[in-house]
Structures are given as C-alpha cells and as structure tokens.
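As structure tokens, one chain now follows by itself in the form predicted alone.
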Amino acid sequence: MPYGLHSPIIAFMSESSSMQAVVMEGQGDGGTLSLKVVPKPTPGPGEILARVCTSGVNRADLLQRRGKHPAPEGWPKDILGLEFSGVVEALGADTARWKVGDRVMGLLGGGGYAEYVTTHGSNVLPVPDGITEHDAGAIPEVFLTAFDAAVLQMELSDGEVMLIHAVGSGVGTAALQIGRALGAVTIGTSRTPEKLTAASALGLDDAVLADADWPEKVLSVTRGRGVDLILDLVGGPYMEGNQRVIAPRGRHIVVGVPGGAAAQIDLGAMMLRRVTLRGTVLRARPVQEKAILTRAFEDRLLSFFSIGELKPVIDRVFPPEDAAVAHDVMASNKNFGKLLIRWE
C-alpha cells in the first residue's frame, strides 16, 4: 500500500500520479487533521485501485488519532479510514472478477480517507441494486462487523431475542437490522431517548433507555427469561447487567468497549448458565479471513439491500477538509447511524 508520506517533490507530481488525502499528523490531543496532497497508490497483484466517493468514519478511528489503535502491517500509518465506496479506476495483476467501472464497496486497514484507495479484490462488495456509490459507504464496516458477530460466530437465528447496547451506533443499527431480516427478537438499548425513538421507527422491538434499572427493564421484556445473545457495543459499566439478563445457554459477544475495557465476571454464574462470552475484532484479521467474510456477507444479506430489507443509516455527511469536525461528532455520541465523508 504504497501511500508515501507528503515532502516536497509532490508539488511536481502530475495530477494522474497524485491525490488528496486527510492526513493524520501527530497524535493525542496534539494531533491533526490536514487535507493535503499526497502519491496515489498503485494496485498489486490482486488488488483494485477504487476512486473514492465516500469514506466510512468509525470509533478506531478516533482511537487510532490517540495512539491506541494502529495500523496494521502494510496500511497507512497516516491516513486513516477502514471503508470506502466508489468505483472501480485500475486492476493490478490475477484480479479477475472486478473490471474498470465496477461500483464497489468494502473493508481497509487503514487509508480510506482519500481520493483513491487500493485494496485487495476479494475484500471488496458490490455496491447493490437501488443504493448508490455514495450512501453505500455506510455500509462495510457496520453490517460486516455485526454479521460477523452476530450471525456467523454467535449463530442468530430465527426467534431468537438479541439485545444490542448502544443500538443507535452504526454497528447497533445495522445489527438490528439484521435481526429483523433473520426473524430475531431485536432488544436495544441507548442513553439517549431519541435514539431509541429512531432506532424504533428502524423496526427495533423493543427499546429500553440505558439507566441504572437497564437490566430490571430487559428481564420485564423477556418475562424474566433473559436474551439469547447479546451483542455488546459498549463493554466493562454493562457486564454485571448482562451477567443477569443473559438466558440460560446464552452468549455474549463484546464488539467495542468504548466505555471501559475493565468489569468484574461471577464465573459461578456464568458456569451455571453454560454463558459463552467471547471477543472479537474485525480490522487486523487477515486477507483471507476478511474474503470468507466479505463473501459470506454477499451470499447470505447483499441482496437484502436491494428490497429494503436492509439499509444504510446516516446520520450527516462532511466535507474532507471538515474530517476534524466528523471525529468530534462522533466523540460526542451524538450521532444516529453512520458519519461519511464525501470525496465527489
């Protein structure tokens, strides 16, 4: 991924070997962000060059801004992004599937906030019927990261309840989504009322408001019987909650922990529950684990796009020169659904 870091010569670039990127200088609270001019990359064996209409912002990474989330190997160090939609622009050697003009879609380890972006082709989605190349920039990382953990680790299945803390996320409202698409009982909880009331309207079936009595109000739902699976977006403050409301054989699956990666676990309990709880990560996975995803993904929900069955959520969209104000909408939970930046 041969993204260079910007220095003099770029000034002398021709156009077709150039483009602009948001640029991570520094990090911590010293940090910025600078549109700013920098080498175009060019496809490898296996990999598509896309033109970039949108760019997918995501909690890591404001956490990558603060030095505690890097790049992996291979990625832009500078240039942050983990999804992109756009078009198809060249193909580097053995890509067979994708030709030039292709609308596409997909994961990044880093790097997406730029005009242009290469990624390996079995990494990448079509954009669906009826979605257009802008707003499917909503769509990668949420729906992937919530299908991976919902559906194939967790195993969700029809008639099942699943509770999803803090649902108005971008992972939260695509994970409700497929819930509903997959004939689960979909639980979410939020802090803010309004998020409830949006996620209600996204077909969400019940809404519990995340204060201290959160778990009395998800035992009252279920008639004291507990979720099947709980898709934690939030982490440590929620565990002893979740410890009573997960249902005897019931799993748990923790996603994010932008509340805290610290909580105490009663074993016993969880023993005699036979609870599975388990971890997951999407961004450092490699190349082939991410195409058994991206593929499976394709097979089993991209068509649920083109019926409305499934849509992408956003809530604003910015300019690449204001990715600065994107981070601190998204500091601020603030938002319902996606924050996008636009490139075209």
Second form
Protein chains: 2
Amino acid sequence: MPYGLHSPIIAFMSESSSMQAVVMEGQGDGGTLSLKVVPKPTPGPGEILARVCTSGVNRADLLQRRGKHPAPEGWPKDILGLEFSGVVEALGADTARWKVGDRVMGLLGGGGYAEYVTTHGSNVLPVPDGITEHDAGAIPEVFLTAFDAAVLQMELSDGEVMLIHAVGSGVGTAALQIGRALGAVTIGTSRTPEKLTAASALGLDDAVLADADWPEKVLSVTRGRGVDLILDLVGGPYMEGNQRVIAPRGRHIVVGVPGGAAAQIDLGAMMLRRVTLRGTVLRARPVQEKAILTRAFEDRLLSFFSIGELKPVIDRVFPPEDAAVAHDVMASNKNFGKLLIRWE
Amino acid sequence: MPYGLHSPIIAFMSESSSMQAVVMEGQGDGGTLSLKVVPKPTPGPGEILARVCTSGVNRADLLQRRGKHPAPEGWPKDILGLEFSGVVEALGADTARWKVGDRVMGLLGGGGYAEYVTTHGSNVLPVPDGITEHDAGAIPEVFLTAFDAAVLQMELSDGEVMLIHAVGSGVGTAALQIGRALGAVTIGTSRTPEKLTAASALGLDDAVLADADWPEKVLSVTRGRGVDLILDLVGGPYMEGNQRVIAPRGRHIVVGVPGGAAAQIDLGAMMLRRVTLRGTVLRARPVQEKAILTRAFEDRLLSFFSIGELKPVIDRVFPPEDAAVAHDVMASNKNFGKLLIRWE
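Requested next: the structure of the form predicted in complex with another copy of the chain (the form predicted alone having been shown above).
Below is the whole assembly, all chains and molecules, this chain first.
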C-alpha cells in the first residue's frame, strides 16, 4: 500500500512547494477564513510531513479567530487547526518509527487546516486498524484531551462515577466512551434532549437534561453519593451544582469554559470533601510532554478502536471552502461529536 | 528510663479509672470549657493508652466549640484536642511496636485535652531524640498537616517556590521549616510585622507584609515568575491575589479558611496555567490513611528534629484550667507558633 499511493502524478504534486490551506486574516471581531495557496511546509529533524485527509475543527479554533487563543511559538499563526489524520509523505532526520505511506494522526499546535502538515514524529499515532484515515481525523484532539484529563491527570478508575458536562460535544462523546471502556459509570449532561439520546446510544449510563435541577438529578442517580470525577466542558455557571454533586475526594477538571470562566466557590466545602479542582489545556504543552501523552494513549487505548469499543463520532464533514460554515455550526452548539474538514 | 518513670505511686494512679479533662458543655454561640473528672479511657485492640504531657490547641478546636467541626465517629464529642505528646502507659492487643514508657506523640480525632488518651498504635510517632515530651506536643498536628499538604499531596520538590499565607501560625511555622529542610524557597505572608521578623529568624527566605500589595511583592520577589505552591491558611480574601501569583502548573492547597470560605475564581486562568486547587483536612480521615501519613512523616522528616533542622515552635503553655484563655489568644491571632496545654 505505501508505494501504491504514490503514482507519478501524485509524486509530482507532492514535490510542488505550495499547497492549499484555509488562511485566517484579521482578528478581534473575528478573523475571516479563505482558501489560499501557501508554501508547503518542510519537515525538520525529528519531524514528518503528512498529506492531510481530514482536519478536525475545535472550539479553540473559534477562540483563535477572536484573538483569544494564539498559536504557541513555532506553529503557523494564520492557519488554524489542532489535529489531522492522513498519510506520511516525507520524513525529516531521526524519524525511525515512521515510513512514507504510514497512516497517521496527531495533535498540532496549529496549521491543521491545510493539505500538508509537519509535526514531531513523537506526537504522531498510527491510525488504528479498521478506522479509515478520513474518520481518524475525529480522534486526536478529543480522545487525547479526554484521556489526558480523566485518566492520566485525574486517575479515573474502574467503578468510579464520572460526570461529563456537555456530553454531546466532541470531548464529551470521547470521554463517555473512554469511561465506559475503562469500567467507570458515566453520567452526562446536555441542554439538548436529542444529544442525550445519541449519547445514550453510544453507551452513556445516565443522561441528565441540564435544566436548573441537574444537581438533584445527579444526586438521585448516584443515590446521594455524588460523583468521583467531573469532566467539565461548560465552566462557571455549573460550579455551584458541581460543588453539590462532587463526592468526598472528588476531582473536577476544567477542559473548556464556553459557559463563562468566572465562578464562585466555597473553599470550606472543598476542604471538608477534600476536593481537587484543576484547569488544563493541551495546546501549549512542549513537544516532549505531548509525546508522553501520545505514547500513553497508544499503549492504553488505541487497540479499543480496532475492536469497536471506541469510535470516532463525526457529525458532519465540510469541504475546505466551507470551514467558516463548520465554525458557525460549532458556535451554535448544533453538532453531536466532531466536525471535520476533508482535503482529499 | 522507661522503668524509672513507673514508681509504685504512679502505677497506682494509672490504675485509677478516672482522670482530669477539659470538658466542653454547650455549643452554638460557644461551648464553655471546664476542668472535670471523667472516666479514663481504656485501650482497645491495636491501641495505646498514653499519659499526656502536653495537648496542642488548634483552630479547629475553636470551630468545634461553635458547633462547626464535630468530632468524627468513634472519638470523644465533649473533649476537644487533636494531638498530644506523652508517655505510653498501657497497651491494647496487637501493639507490638510500642512498650510502656515509650515517649510518643500523635494525631487524635478528639479527646486530647485530657490526662490520658487512647489512639491507634499506627497513628503514633516516637518523640524525636533531643526533643522533650513536653515540647513534642507542638509537633503532630502542624508538622503532619504541612508535610501532608505540601509534600505528600502537592509534591513540593527541591528548588520550587512555596508561598505560605499566615506564616506565623502553627502550620505556617512548620511549613516554612519543612520547605527549607527539603530545599524549597519559602515566601511567607503575615499582617503582623513582628511575626514576619520571627519567621525570618526561623529561616523564611522572603517575608511579605500582607497588605493590599502582597501579590505585587510576591511577583517582584520571584522576578515575575510566581510561585509553584501555595499553602493557604487564609482562604477567600486572598484568592484573587493567589491566582495572579501562581506559576504555570502551580498547586494551591487550602488548609484553613479563617479569612472566609467564599471565593471568586477565574477558571480560564486556571486552564491557561494548568493550576490545581485542592481543599484538605486531616481530622476526618480513617485510621489507615492517618497511619500511612504518620509513617511517611517518620521516614522522611523525623530525623530532622534531632539535628535541629526542624523545631517545634511554642508561643505559650497554659495550665488545663486556662484552656479557654488559650482559645482567646488563638482567636485574636496573637500567637506565633503553637499554644499548648500542659498536664504534668
């Protein structure tokens, strides 16, 4: 297969020094997105060059358009996109693990909305057997984020109860599957009944409509005990409820705050229950730290995709010229699971 | 020495079935304290009976008098006191480590303001060589709390910067010594200049007066980098400042909230810096968990007392009939280090 992919015409194209990409211009009230021809990146030492099949759209991309989530040092500033899946096209020095034609996916610090990306070989994963390299674009950011937050950082263990807010989001649908695969009980909230139905079909144990009574419902479902872990994709507005439903020694990790960052907390309640609250981001981490996460995910979870225990959840796939439409869908919270941009 | 302590007269007294204790009556607006004769406890399986030399006074005792910090199941409800030092007087079954006459100290769930206490042998420490069994009463609660919070839970490591609020308190003076002994840089705040002077004499690296500008001073002392760990003995009023001075991947552990439990936080700032905030208490932990802490403290820190790197800091010692006076001193924040009640 690796050689078969490289017909003379494709080889000629790949040697071209330019590529198409969705380029952002302007910021502040909102950068505009347009498809342009830009220079194709070249892999440096330790890096691979990948031809992109699909690029995932993330909420952070919307923030970056508003000037609120700039690309870290060393990544493209004007091309959004935090993840990709595709095929290895060329290798820099010291990339012994990979070869041209390998099906790969991974996190990026930016630059994902493009026909080609370069990234460090240590931050790349093989596309699991049984998953197409197009669907795989829905895996890296949400599954690595959920795994890192719930499992590596907060040590979710077998039999614990995990509450996932905004369970219909990309990270939410990944988290519920990971929780289920690892033997946890999962409770998910959403303001949209249809998303709860879809999450239940994916294996969510308890679906809770996020109206004013959600804390009572969560307490009722757990027979008053509360939850061991909260994976929070909402933020401030749910804090009071979160403090009510968290069990002794509970851990609460904040992965996104689309509902607002300001929160009122009761430190005395946190003391009595010995609660841990942590904020986390992936994007700005150094390549070495992302490599540790990437390998831990590969070791513990990648095989679950091949046996169907974990699956990418794709809401819709857009052509590159409709990247702004994909953003509008995400901004209106209409998607269940991932939105992808498809390049080939 | 162990045998010399047991003259026939003392042996006779120890066989008496009663003892003196500071007993609390009433609650709500404030339980009253009075010296009374009460039944002497008997050691159960795994427990020791100790004759108490000194009982430490803790802020939690003041809360308990106001009905806010009840004794956990299985501990005296009407005798305050969370720690003791003294001498082993009798042993229950399965207490192979200890023998009558051993100089011991330890945490209690309650009942410390008394001539005799019983506690599980696994929760007891030897009084270090070179420390009297009277001074040792100033060790358990504050040193174990600071060690547990900063070292075991928040993994303070060599070269990190620890900020200690209310550095003149019992836990504060213990934390600064532990931080120094383990190679951390310590910054302490207090509203009282004299306490800062005394803390500096104990080895505090940077003393910061807790006026409105304390966050700027902490940032200045750390050349803008901020602090890796905050040991918080104040609570809500300092939260905004704490969020400004905490470094990336910083940890903030709340051990007491005399300043107030309500706090306003910015979850977005916690995400960007990947901050951890945790509340903790020792008292309500099960005996097995306290045993693990007790042994970790013995292994890692007890020898520091014998070489003078750690020392109990005692503000004043009171006779049992003045327990309420000791509480008034603590309530007015006048003490630097520990207040003790002496029984013999």
